[in-house]
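Just the one chain here, the form predicted on its own, laid out as structure tokens.
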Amino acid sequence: MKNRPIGFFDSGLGGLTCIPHLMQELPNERIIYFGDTARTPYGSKAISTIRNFSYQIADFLIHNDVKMLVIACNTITSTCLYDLKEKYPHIPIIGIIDPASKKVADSLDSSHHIGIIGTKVTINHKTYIDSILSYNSNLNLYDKPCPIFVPLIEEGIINNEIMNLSVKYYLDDFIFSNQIDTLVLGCTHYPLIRKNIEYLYPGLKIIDPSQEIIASIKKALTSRKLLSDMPYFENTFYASDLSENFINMIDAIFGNTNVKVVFKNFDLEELEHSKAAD
């Protein structure tokens, strides 16, 4: 039971960015990922669509008995954590919002003055305000949309200047306006944006959900004593489109390592295929 994979999903490639903290953490865990990047970005899709889009990966992670679910995605976990947790109660669910909200309510004060950035969806859902506010309810809180970040980190547009101007277009104003010191990173795409954040703007505080939710994991893994004890390097990536850039981020981030990768293509409707049949 306890040596059996944990499932984590996002809308694209972003997730992935929770991975190496994982692996540093909890070494002995084995993972199933999957990346709908046929369907990315679910920034700017309905609400509908994005639930029955979460309960078909859900579903298919649930089939292969993995042993909690992790939702690597900021714009899931705004709009879909309670319908998933109430459809699955069967099986720890973790969301990445809550693990970062805890950070900031308990590290910062009034003093500071703490940007959130994310897509529309989760933006617009005032999940992270409301979230963080429940722990700390004296902080100053500015969130702002930036949709096409998400886009252009899929198709890899990351070191170079495109990326550099639209980091500007979005943060500029939003930061020098509100005095921002401190960035949450309220999609897990954005920390793969870190650095050109931190060259454009020297000396703001990032927080990132991404690693955060690590210690989350270990938590509901060791109150349910289901932490792994056997090392296992065999991690499984799933994609709806196993594009070259899915590739080569999995590529980047763990190639000078001795873990095990298996790629695999998955077509979502064979899945709606087989529940029907079911």
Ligand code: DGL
The other form holds:
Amino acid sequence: MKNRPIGFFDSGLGGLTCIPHLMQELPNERIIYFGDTARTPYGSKAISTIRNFSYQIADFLIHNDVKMLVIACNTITSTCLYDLKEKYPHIPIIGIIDPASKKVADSLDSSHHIGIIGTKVTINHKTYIDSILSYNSNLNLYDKPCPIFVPLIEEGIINNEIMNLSVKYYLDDFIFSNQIDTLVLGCTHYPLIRKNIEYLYPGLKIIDPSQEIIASIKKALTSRKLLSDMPYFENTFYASDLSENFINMIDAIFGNTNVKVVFKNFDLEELEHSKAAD
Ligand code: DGL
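What would the structure be for the form predicted together with D-glutamic acid, given that what you showed me was the form predicted on its own?
After this comes the whole thing, all chains and molecules, with the earlier chain placed first.
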């Protein structure tokens, strides 16, 4: 059981931003990743749609014998974490919002002005605000949806002026009028534009939930005696539409390692059928 893979999933390539942190902290763990690149973005979809897609992907990963599910997506975590836990009670499921909320609550105080950015669904759902305030009710929190970031990132429009203008469009007024000093990247795609944000707002402290989630994964595996004790050299990455950007990003993560990476395009019809068959 302990040497089975961990199943990661996201609406697209954003969840891949968790992987380098996982490899650093838990190098023996094998990964099966599913990015729903054909149906991204989730962040402006109806909650019932996001739930339905999440069940399909979770079914698929569980059929692939994963020992744990990691929701490497804030949008799915904010809307479906408890539905997923209820539907799959036999497997540990880790969401991305709680670990980052604890980090914010533990490391900051009322002198800070903390901004949270994410998709429309994540921000409208107020999961970050509720979660952070449940740990520390004295914090100054501000939030802002940034819906154009995910489609641009999926298209690989990152290191250029178009992305910088989009960042300024959403964040200039938000950061300056609220005097934000700390920004939570409440979408797993956003670490990919962290450099743009740091360049435009020097001195801004960034909290990256893709990094914070790793300690929770480690804790959950340790307490259940599920830490892998075999070095793994093969990870599998599925995408519902295997794009060049998806492949390039994985190549950039594993390029200098001896980890073998397998890419697979996973037909959506098959995914929908496997759900319907249940
Ligand atoms: N990476 C997802 C998140 O963390 C992006 C959601 C989307 O597809 O809009 O929310």
